[in-house]
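The chain below stands alone and is given in structure tokens; this is the form predicted alone.
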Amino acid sequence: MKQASPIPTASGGLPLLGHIVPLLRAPLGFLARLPEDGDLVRVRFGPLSALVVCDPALLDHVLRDDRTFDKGGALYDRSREFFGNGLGTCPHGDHRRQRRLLQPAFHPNRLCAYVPAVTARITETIGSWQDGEVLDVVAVMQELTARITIDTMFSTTPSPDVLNQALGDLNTLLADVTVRTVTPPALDRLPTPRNRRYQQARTRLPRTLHHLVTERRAAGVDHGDLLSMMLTARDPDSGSAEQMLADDEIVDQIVSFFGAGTETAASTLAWALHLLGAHPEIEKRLQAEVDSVLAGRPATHADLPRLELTGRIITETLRLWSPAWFFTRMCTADTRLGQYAVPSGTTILYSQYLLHRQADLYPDPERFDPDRWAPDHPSPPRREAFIPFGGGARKCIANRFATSTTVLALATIAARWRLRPLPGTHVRPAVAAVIRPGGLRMRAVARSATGTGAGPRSVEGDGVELTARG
């Protein structure tokens, strides 16, 4: 066999603390940095150390063989404190069996069932804005999508008190556990505000959601969501006692879902708005096409095929701002890694943002282009080299359905609004768990209403923060 090739050092490191000053200082810029230095580059954070994987062949190659290179790591370890043992966080061991219960809940034609509770919760709440009403877009897109997340798991949606107090809870967990993830465990025991804050939402968000799940159960009726999909699901493979998913195992489901399904959905589509926002001319396009497929109705399930640049825009915005921004696996074996060796019990990361943002993958890689995905373009991107949701056997179970719902609400929302950026907004991205658009507050204006107004603000590339709560 071939003598392994030794594994390069990330440049910019510093003695003790390795790389996690430039990591928490600009998070983005550090990880869009590492191509330079190799394929496979290792960093360190104090005392731990990782390898990142920079090349999409062997990040392929990680994704598919998700034996050897299994869920785990430090950000795997925090999330696990409250999504729990669930679909996107349990080990390989685990996985297949909970795969197979819960797939019956995402084929085809259940998603097809969902839509129709889905087009109402956008058209509810698009319905609720007025013409010139200033928007905080990420609040607007988180509760909405929310909504829909609940929705579409219980069918009947909580008292405004419960759902608020849940967004307020998986705020407070997913701002946090990136920092989390490269700082001490023993810190946790500080009484610090922000502990005591993270220690509350992590004890109260799974119990809100059990308390739903228990509800459910007694009341034995089927309603035709996600949850009475996973009380009834079962798994001829598997032996007696389980068959079924207990009621922890469906509360541990619920909460990855309720997290994954709002954030992404919501930070790609103020995400989408912020871009089309500042690309007015794209924005004409997408008007023209909704107002063509659509002609003054909702969008439906039968409308997708047809609203191609719509998909197309929500496909490129994945692309610029993937909301999960790194992963963590770790390796269970000694193996090879194209020319390197990796040990067994090493960590590997990988990004969506440093892989979607490569030069030599995605010519002119900043620019915001649906066009690239034209399905007559010359030059396609690379199938490995698009990433947002995962790859493998762990690709997100629900990507059709989450790609569905935004697909649906941006059509939804440009057939009769215009969103238009305030003179003087600068947005930044704001990195935590997800990247959102810190700060983009847009104006409302019908489309009836829609003249020309003054030029749009770009977001900034260079400045970005790891937020935290203090």
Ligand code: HEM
Contents of the next structure:
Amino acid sequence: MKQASPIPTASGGLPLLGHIVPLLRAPLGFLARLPEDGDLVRVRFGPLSALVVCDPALLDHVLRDDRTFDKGGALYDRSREFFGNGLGTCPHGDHRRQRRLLQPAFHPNRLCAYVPAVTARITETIGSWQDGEVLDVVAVMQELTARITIDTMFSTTPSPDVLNQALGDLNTLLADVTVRTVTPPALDRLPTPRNRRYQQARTRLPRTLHHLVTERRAAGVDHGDLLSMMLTARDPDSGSAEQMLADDEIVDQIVSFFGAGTETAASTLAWALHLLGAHPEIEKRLQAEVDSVLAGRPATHADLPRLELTGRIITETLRLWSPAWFFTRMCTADTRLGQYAVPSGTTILYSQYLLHRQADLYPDPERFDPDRWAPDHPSPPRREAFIPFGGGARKCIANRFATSTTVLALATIAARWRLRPLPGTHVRPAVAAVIRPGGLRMRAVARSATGTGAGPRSVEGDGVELTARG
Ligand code: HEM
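Since the one above is the form predicted alone, can you give the form predicted in complex with the named molecule too?
And the full complex, kicking off with our chain again.
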């Protein structure tokens, strides 16, 4: 075998501290510069170190070999504190069994069945907006996507107070988890208001979600959704009638799905609306598409292939502002990655932001250009260079569900409203477990008031597609 090449260290590190200062000061800029140093680059944070994969082919190898490059290390130890051993955080040894059990909830037939509930929730949300109202876009989208996750996956209707508390707790946890992976655990025990809030959220969120499980078990109705699947699962190998998942395991899964599904989809929609606000020419084309495809009625599953530009806008938003912007793996055996030798115990880091902004993979990478995804584009992006949903066996289980939900939401909003940027507002990426458009407030202007579009009346439609499940 060829001799392994030495792994370059990222430039700009300091003795003892390593790269902790640029990482904490400007993490996105720091990541985006790493490919200049090599295709696999070592970074150091004080005593910790990780290898960052900067090349799509090497990353493909990492994502496909999920036994050698397993979930583990500081990020997952911290994430398991509140996601438990759910699908997104469990190690390879538990993963296949869990994924087999939960995958049917994302079968194409199920996705089609979720659409009426999704459309109903979107229509209800946008129906509550007032012409000229200023929206806190991220908060509105978070509530929308949280409700969609709960309506479709768990078929329950928590009160607004319960939902808001769950969302608040989720935000507290997600805001802290990334920082906690690089700070010493002793700091978590200090009685600061921030630590107290974190601890409270960590115990309260599972408790809130536990109620969902208890209520549904008591009701005993099979809704054919994710929660029903978990409540009725039996181990096919043992042939036993014993329930496969204990209530605590089900709560871990619910926290995982609620955590993974709410913030990511909400940020994608918020970024898309922000980008459209800044690109009125693309917004006009979007309006033309939704007016022609939907013609004033609610979107159905069958419309999705014809909402072609809407889909490309979501894809390009996911390229520029993948809400999930980095993940790690732990190397479980000595191995080779391309020309490099990687010892067991090494932390590997991959980043959507880093890969999606490389000029050799995406010409003019900072430009919002949905047409780079057009089917007849002469140089389409490389498959393995587009990883908003990760890849391999750990690829997002809900990638199709998330794509169709965000496309339906964007189309439904665009049919009825224009969201205008507020003059003088400065939108900046707010970086935590997901990247959100920080400070994004927009004015909702009814399209009927601008003299275009099918207008509010017709979007309410004839109700055929609006029957909520549950
Ligand atoms: C635009 C929206 C979304 C994005 C960008 C996104 C992104 C991702 C990514 C990148 C991963 C892989 C993480 C890794 O490599 O370690 C992942 C996994 C996962 N996502 Fe999503 N996600 C989205 C929406 C959702 C939704 C709506 C749900 C649930 C309803 C969900 C549930 C999950 C779960 C359970 C996993 C773990 C899968 C496994 O390990 O087998 N995601 N997601």
